[in-house]
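Heads up, the chain below is alone and in the form predicted on its own; it's given as structure tokens.
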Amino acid sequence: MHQSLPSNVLTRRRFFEQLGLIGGASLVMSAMSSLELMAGQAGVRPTLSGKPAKSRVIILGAGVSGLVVAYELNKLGYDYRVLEARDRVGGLNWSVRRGTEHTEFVDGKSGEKQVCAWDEGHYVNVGPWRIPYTHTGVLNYCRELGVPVQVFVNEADNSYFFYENNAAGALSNKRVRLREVKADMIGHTNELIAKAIDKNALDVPLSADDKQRFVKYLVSQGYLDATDHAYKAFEFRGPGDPYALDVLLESGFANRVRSIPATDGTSAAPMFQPVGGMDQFPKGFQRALPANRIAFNAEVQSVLQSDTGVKVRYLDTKSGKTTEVEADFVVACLPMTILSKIEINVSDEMKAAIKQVTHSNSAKMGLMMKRRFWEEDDHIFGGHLYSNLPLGEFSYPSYDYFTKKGVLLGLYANGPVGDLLDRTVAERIEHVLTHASKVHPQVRQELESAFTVFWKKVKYSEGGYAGGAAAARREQLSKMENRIVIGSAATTPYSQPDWQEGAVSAGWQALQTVHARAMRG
């Protein structure tokens, strides 16, 4: 007598029913991940014309959005000026290299100071560091500005999984190659399918010839034995026997494997990076603008508007001199953490929206290594370590392959980082070395020096990307109030968190708003 099995028992037929759903489910998961990380391209670049009678514009901040506004206003013939509190362009777009100095800013006071002593040519991007190919706003500007780009290797099959404690079941506390996980999951799956076809156990409308062709594909794609269709160890997988299917499923490692990469978000491919560091992107804008249009070391103190114009007062942090300049309009491209502290006469609703914006606890650490041991010893070229170690993301450089030295990204945290924010630089470095050594024991011996940036302690930033996705807040921040409009990435829905594509979008949005207002007179 036939008895139905409990619904929680995974029979072969139920397995294949679920297998048939994998494509849809993975696409939904990818879409959800992408929406959480960013919402797409910057949109269509505005095509504007005409020069208004009153065309004096002051842009607050020389980050990516401010530079986009300046570049486009320059082409329209506006009389504009950019006020930047730092001594460089880029804002969050910052590449640390030899000679870079950074003094942490804590409760309004200067804290610990670092000076980068790495060899010339080496760098780490402590802000944005990769550009998905769908970010055409950024990439088209790179093309237009003559900023060369190269491929960013976002996934390398020789990278390791390493999960501590019992987080990965039988595969916990051991290094497992991504290529091994891919090979074994595909191999085991194809073996199951091939054997099911051999036994006519699948209700699939395939002809005899189709079945033969399909099995041939499965054998080839999964490296199965051509005779018995069994999955076994093979040369390109790497040394050792395959991991059992149940062990792989328990580990969760296979959730990293996709049939094709996403088009957006942190798992997109291909990705790109400017040659020589991400800061080459904002420097491209800087080169395209007249030198006298950007005032550096200009710390804005107040922005006061009237019916006839706007007065901006700023402090030259080098000379100590306070200057007041006038304009017809102001585009504020500052982080909301900074804008909220400036005297500015906008509505109470706008002030409240500005203060409501939170900024991330983003942090990065570059590790200058005497030897590229990840290439020489582990044959890893780009990509990341996949782990549950308290490092956020640990990654390998996608440039200068086969040279002597290199810079690892030892820490990339985009959220809570324990108490590291309150630790000394030396203690943060020790934290990274302690945990990274569990995967790469060479890291401590090969370390030459490190550089750490916690954006909450960076003056004129006080946080990383803007958080939250409140539509009402974005709508409020996007409004032009008389002669002032906000142009930071927090104003657009095209990026969450605020990738550079979001900054480009914000620049375009503010540009169109201020130009339309100026043309009305």
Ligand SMILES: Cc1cc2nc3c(=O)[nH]c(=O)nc-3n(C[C@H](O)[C@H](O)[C@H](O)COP(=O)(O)OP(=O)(O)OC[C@H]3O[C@@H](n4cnc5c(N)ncnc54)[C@H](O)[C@@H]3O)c2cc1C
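Between two forms, the rigid core is defined as the largest C-alpha subset superposing within 1.5 Å. Positions refer to the first chain, counted from 1. Here the structure is a predicted model, which is why all the values come from computation and not from measurement. First, how it differs from the form predicted together with the named molecule.
With the core superposed, residue 400 shows a C-alpha displacement below 2 Å between these two forms. The two forms, fitted on the rigid core, differ between these two forms by 2 Å or more at the CA of residue 196. When two forms of a protein are overlaid on their rigid core, residues whose CA moves 2 Å or more are considered shifted, and residue 326 is not one of them between these two forms.
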The other form holds:
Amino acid sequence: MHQSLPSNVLTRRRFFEQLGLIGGASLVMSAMSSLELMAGQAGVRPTLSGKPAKSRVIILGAGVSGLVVAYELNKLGYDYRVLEARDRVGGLNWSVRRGTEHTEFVDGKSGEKQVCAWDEGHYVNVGPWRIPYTHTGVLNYCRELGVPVQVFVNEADNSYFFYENNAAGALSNKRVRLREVKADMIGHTNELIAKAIDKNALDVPLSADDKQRFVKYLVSQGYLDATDHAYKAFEFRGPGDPYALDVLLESGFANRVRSIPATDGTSAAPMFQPVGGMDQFPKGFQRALPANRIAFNAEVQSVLQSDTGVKVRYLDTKSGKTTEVEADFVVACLPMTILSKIEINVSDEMKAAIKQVTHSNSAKMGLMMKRRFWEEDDHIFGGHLYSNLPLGEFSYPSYDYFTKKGVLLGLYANGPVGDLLDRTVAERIEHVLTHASKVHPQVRQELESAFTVFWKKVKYSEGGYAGGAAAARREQLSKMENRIVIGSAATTPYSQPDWQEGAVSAGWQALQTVHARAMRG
Ligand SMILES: Cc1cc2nc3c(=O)[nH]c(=O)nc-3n(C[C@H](O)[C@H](O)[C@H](O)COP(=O)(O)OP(=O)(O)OC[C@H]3O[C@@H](n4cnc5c(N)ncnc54)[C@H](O)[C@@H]3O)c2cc1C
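Following the display of the form predicted on its own, present the structure of the form predicted together with the named molecule.
The complete assembly is shown below, putting the previous chain first.
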């Protein structure tokens, strides 16, 4: 029943009306966004109410999507349970640190085993590692769950470009600082524009006064000489003469200097990371749920529904015992690589759509270094190396600056790197050291130990993030078929599946669907 409130009570609506009076629509928009009423990249978190008569739900998988569903069903008072094959939450969200064990999984058999022996406090995020500020779904949960975040440095001006094999013309096979490329490109460009305006050679649609202001801006933004408007070397660009414009253009370096991408909002500054490792995010959900709700080491083997319920059979991988549990509904938050192999009675169209989803061939390698030489010798603090070396993204840690040791991300690839996937761990480490030494000769001497994860060889994943799918396939995947709905990132309606925001939005979608179905009875 709707009751009218006394005029001195500040409801959300009145609060926004008053803000609108003071600051106009834009102030209302930013305030609504911070209270989660507006869509971030994942859309709006669904506001659900009501508790259905039949509310037993089994969630398959405790990755980010499964945890989102569990957390929200918990709030609604459902009788839910999460079955997770691993002994930890997070799925792809995995931070490797001291004691982490990983046995590769190849053609159904166990392969090489690694045990992480790094000092306490050091880690590498072998799955997700950065959160764009536009990913309000993830960031709002971090705030709500009390997961502290810090800035992830996605671009550091002192980092290097290094292109080998003549790929950058005269600038090939040498280390060129990002700040040099930025300063020289901006300087040369502004000099050309300022001089053209001086000579009236540019048809600028501005008044004489505005032209003067424009030149003033070009001078200050482009480090130009105030008198002759020429770009000259300056102290904070670093030592040496500027690179010539034609040399820079041939290098192609400048084409990589853009923090705000044209097509999505995923790399604009600042980006964030949870303090202490990305796994603090799923652990935040785990802390918020009653302990008995997640069953670990529970490898789901079949999901069979009837008109009255769903039976889920799982293997307890610790005891070897198989158990069957029954529920009213199932939300499957598994990778499609795994779901496609499980016995499940959904339609042929659904099975075909599940099979069509591909998962990335992603790999990462953390290199524990005895000394933070990139900081001490090269003054690089976070950010990445821009290179054409077969290392994918090579990155410097955005935590524990100015301490003794640190973990470099020596390799981050999202596709095949030669035949590395089929090589031994020692051979993969040798590959990374060989190529990284071209830029950082210290890397071999300072290496303490490495840990590598090639996601195609990880049990219960068998691949990295789900590939983006056409709208029709996503629509198919998100349909509830009687008592079963899929909720993992591959079904995301708003954001990309290669971001945790995609897993959040997919979880929300499945949550809404299962709740609506349950309320219907
Ligand atoms: C290398 C890499 C880098 C990435 N970088 C970023 C980034 O920087 N920022 C970002 O936001 N996102 C990033 N992502 C994407 C992000 O990790 C995913 O979008 C998200 O984690 C997917 O979550 P999910 O719940 O859909 O799937 P998953 O994490 O795959 O969860 C599935 C769960 O199901 C469980 N499971 C599997 N089989 C069974 C079974 N038989 N029975 C029971 N349980 C089972 C698994 O153990 C797992 O816990 C990255 C991913 C990768 C691989």
